[in-house]
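Shown next as structure tokens: one chain only, the form predicted on its own.
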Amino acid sequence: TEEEEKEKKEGRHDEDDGDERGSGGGGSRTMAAICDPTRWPHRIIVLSLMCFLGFGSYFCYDNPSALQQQVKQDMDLNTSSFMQLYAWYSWPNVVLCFLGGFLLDRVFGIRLGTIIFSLFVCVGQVIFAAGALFNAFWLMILGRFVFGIGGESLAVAQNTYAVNWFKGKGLNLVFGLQLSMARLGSTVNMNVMGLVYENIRGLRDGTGYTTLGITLMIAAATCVFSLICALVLGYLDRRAERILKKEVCSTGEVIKLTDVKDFPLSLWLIFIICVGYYVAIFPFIGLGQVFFIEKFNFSPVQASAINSIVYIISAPASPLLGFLVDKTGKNIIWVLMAVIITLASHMMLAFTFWNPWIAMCLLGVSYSLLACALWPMVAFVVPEHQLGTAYGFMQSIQNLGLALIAMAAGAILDSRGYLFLEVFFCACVCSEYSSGEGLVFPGGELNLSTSARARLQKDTLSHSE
């Protein structure tokens, strides 16, 4: 009878996925909100877990910068040797950046991808937490090699699933909120390691390597937490997938090495500024705590507090500022007035005695403008065919240039001290305002308000057909 039909299929339905609903969404829903993953509740759930998916990569990223006093103290490291910490985690990615979307798109699948470079992450705090435990610096070394495997390929994943999950649904406010998520663990790093690492000492009486490696284990809970959440996060993509009928995601990234002969002038003007400004930002992080205990006698917890406010600044700058770039356009204009306030920043700090939280404020927010006004601009002035290419290479070039300046930041300030390495610093940010010049010739179009670039678009799109 017509009755018995509905209830077998009925019993299919519920056999199949549980609490699916009609197909195409037509019929009637026998799901609750929280589990249909074509309603926002069951999507706010998706999109916690895209944003934790990277906070433990970024907390334990910067674990050294936050007790940089302790490591060099307790492992008996000169600033050299500290800033290899930094380096060996920059030099994986020098490749992996071209092969991080290859392996999620073509050989693990992105949720298999994910949860193996979360994986990747935990493994290695962990062993960068064991060589603290057992005085080994040479296993500290290997374990950040190890974390930077995992940890920009995983923020590639991250990507991936928020296109797949809010494309056309709100997309650039979910880049938002996993950019301030990340932002977020970077700060509550920089402001809870020194206070763990201080109570533990207490509780142990007494300081040492010891110490160092159980705040560093402590540390390796928060990657142990964002593995949980490429797990659940795995089972939904999958779950959404059988019951929307959804097709595999993937990254969207073709990389064609021999693409690089065609890039144009302004796109390597682009990289060089690109490696100048990171270069005078990430370096000055990672050894900033102890620039501030002793040019400006604060306390190792007080320095570690202005040394985040940086991300703290980004957190909700990025958003907000992103917005302005999109609606005025003039790219060059912006990214030439973050290298200035860059440049006045570190100024600031190399030859005066002024607060520091004025100079690190600037640093904050002149971060978060060039980011958002240089990024985009490779979208401009290579073809889409070329785009994963040019990312995947301008990302390439930066942690290159991130390994080898903090190699040579941790020589000059042994040898040289903190003055020396500011005005070094200094040279960086210089070296890219000249890149950010050069662009005004042969990239007019970048410096184009948004209005004027998109009626070049439309006579280009109307002179092609």
Given for the second form:
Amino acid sequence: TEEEEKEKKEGRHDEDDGDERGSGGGGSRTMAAICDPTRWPHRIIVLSLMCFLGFGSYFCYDNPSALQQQVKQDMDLNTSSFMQLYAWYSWPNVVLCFLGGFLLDRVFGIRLGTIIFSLFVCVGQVIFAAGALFNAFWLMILGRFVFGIGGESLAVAQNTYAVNWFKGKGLNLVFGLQLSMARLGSTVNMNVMGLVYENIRGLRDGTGYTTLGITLMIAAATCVFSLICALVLGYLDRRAERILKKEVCSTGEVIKLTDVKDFPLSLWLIFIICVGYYVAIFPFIGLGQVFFIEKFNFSPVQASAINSIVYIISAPASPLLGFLVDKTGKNIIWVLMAVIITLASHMMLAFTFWNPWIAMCLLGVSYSLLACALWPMVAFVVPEHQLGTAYGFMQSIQNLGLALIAMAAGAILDSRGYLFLEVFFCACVCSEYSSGEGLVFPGGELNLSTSARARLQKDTLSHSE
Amino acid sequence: MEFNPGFNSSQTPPLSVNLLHVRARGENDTLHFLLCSQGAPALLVVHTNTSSSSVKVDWSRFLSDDVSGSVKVEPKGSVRYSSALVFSRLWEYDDVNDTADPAKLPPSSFFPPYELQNFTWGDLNRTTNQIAHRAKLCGSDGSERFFNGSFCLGFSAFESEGRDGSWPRLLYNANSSQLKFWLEGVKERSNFSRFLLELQYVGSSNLPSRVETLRSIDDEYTPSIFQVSQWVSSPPNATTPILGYVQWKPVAYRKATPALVDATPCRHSTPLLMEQLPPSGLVLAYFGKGYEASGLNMTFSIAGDPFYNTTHYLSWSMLVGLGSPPTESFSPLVITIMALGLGIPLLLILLGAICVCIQKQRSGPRGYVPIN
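Shown: the form predicted on its own; wanted: the form predicted in complex with its partner chain:
Let's see the whole complex now, leading with the same chain.
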């Protein structure tokens, strides 16, 4: 869900890149490079703080997935209650996608807002861990809910900081780096949490919910670290504002719910694709570990590794594929291709015993491809002043879909097993393929190549002149 | 279904001797299933090539010490194949290091086994359900460990193909019977107790038995289990059909109502040839020369799984049958979803292609003339 934010910002701010170039360039030259907000050494520090700002929340988001078996065993859960942990992360974001930007702009301001959201993430994770310590599942759910309130909004804040500091100075690269960092967080989590649990178990000489609680508390340390980053970043930002006398940054989001009635059909189809696609990826990753252990006889460590490959691949592939899509245009074709690849890999996982690394790598590539091709498409079908609403709506629907499908997936697994679950995911992907087909025909503009799109733009310009 | 066939009711009923006989008559063959608790509990399956074969028991000899030859299926020449599955021992071991691998444990961590031939068994007749073709055989060794506990076998025979309502939902047919073993409420001898079950399969000496494990992509009926194991006896020549089998999925459940959370894997050891036939009255009475037994151990749980004392329950089901074991196939629901899911997009692609073609044909000749 952070990609959309990035794409959104990129789309919107690239156009006025030139505006502020060199503003405040005349800051005091006597400062050391590392302290001077106008110079690169200082910016790099800020950049790394920004990257680590989201690390904690990405690390902890997939904690349940990395510890699926342990959580289910220690808390005595069935799969559908386990998936509640993901559903309750998504619920607050159905609303907050609209509110996050508003809260940052109007209520808290970016610095306070970031710190508050980081606090939510932190407190949420601590509550989550405490739930495990006290063997109270409802407390864990509450923790995930609080964590969810902070998580997605923190991504918005992170992007706003990035725009504010790096607009016109390699913003795309910064977004790319932040995304890679997010993926790194998820990957490290997938591969490390199991080992941490094992070590704690060794030390305590026994399993049980206390071990789980301690493990999750350790994971909370990453959130505390991110909170510290938020505090330092807030301080540096205020300092820079004082020195450079720059304007207060804002998310630039204008959300008007009444815009929804004006959304064209093609936008709704894009929404369906988005929901259909993401629900076939994230809940699967959430449930994947046991699948690889049971069906493919993987060891738990191998299973975590393969489960994180989607994230690992998307870190380097996103910028590359983004470049490819930018160069060629034809977004719908890319989207359809991504969908077909996803369908193929789900079918491979469902119906064959082929090495699952093939299917999971394909899934990783298609996931990155879809993210690159789908999100910018929104900008082609709605006027610019409705973009904020459209993206907010898209994220909201996506979160709603994730919450519902997460619970459905858990229930399906509990009663019907993995084959049926995979078939269900295939059906989801097929439905979005159908919507994708729907997009090809009505629209002229969506499927233009880049050159054709540029020509069209020139035409309209020359006409209006 | 009949109980203690041919037993004269005027005689005093012998304590804890149970012989349940189920006859499945086909058009030109008959299957006999005999469940008996004389000695170690055993299930004997016999396939005859006539529709009128019957079981004859010489009760005075069957209840004496010299049981050999006292159970017969007549006419003798009609017997095509017979085999028996015997539950001989229940082992309990102290898994302090939580390895769940008895092969790697020192002999000292094993407690003396429960010899099932020494158990006192309940009355099969009372637990038999003639309509559902089910019966339950429970026993205990009389010690305080079994004060609230029991070792039970649930037997079912079937008229047609189907599945049980509860997991592992093995696919059965009329040529098979299902045995469910469960161990409930037994007081464990250590806080780290795990169990393993010793099974013996008796068959003709010229039909060696082996366990084959098949992988399946379909876990719809037993979620998260992608394997089925079968202990088959077939001639070494691979092309000849399998004559009899014991089939199971490698999963046991830790609660009376099976759920995914309470599933625990089980593993079998390689079958070994036994020196003598197992101590079951039925087996000794029916099988003579030319038959031998092979045995294997079924281990429940893997490292890290909860020990027996967390739920005091363990259940595991298997099919014992004649002919080739049943093979799974996709359920109609899965096939329907796949057909719809794949069919609709394909249809759309076709429709789309046709639309595009028509559009091109119409607009083709006119061409596009730039205004500017």
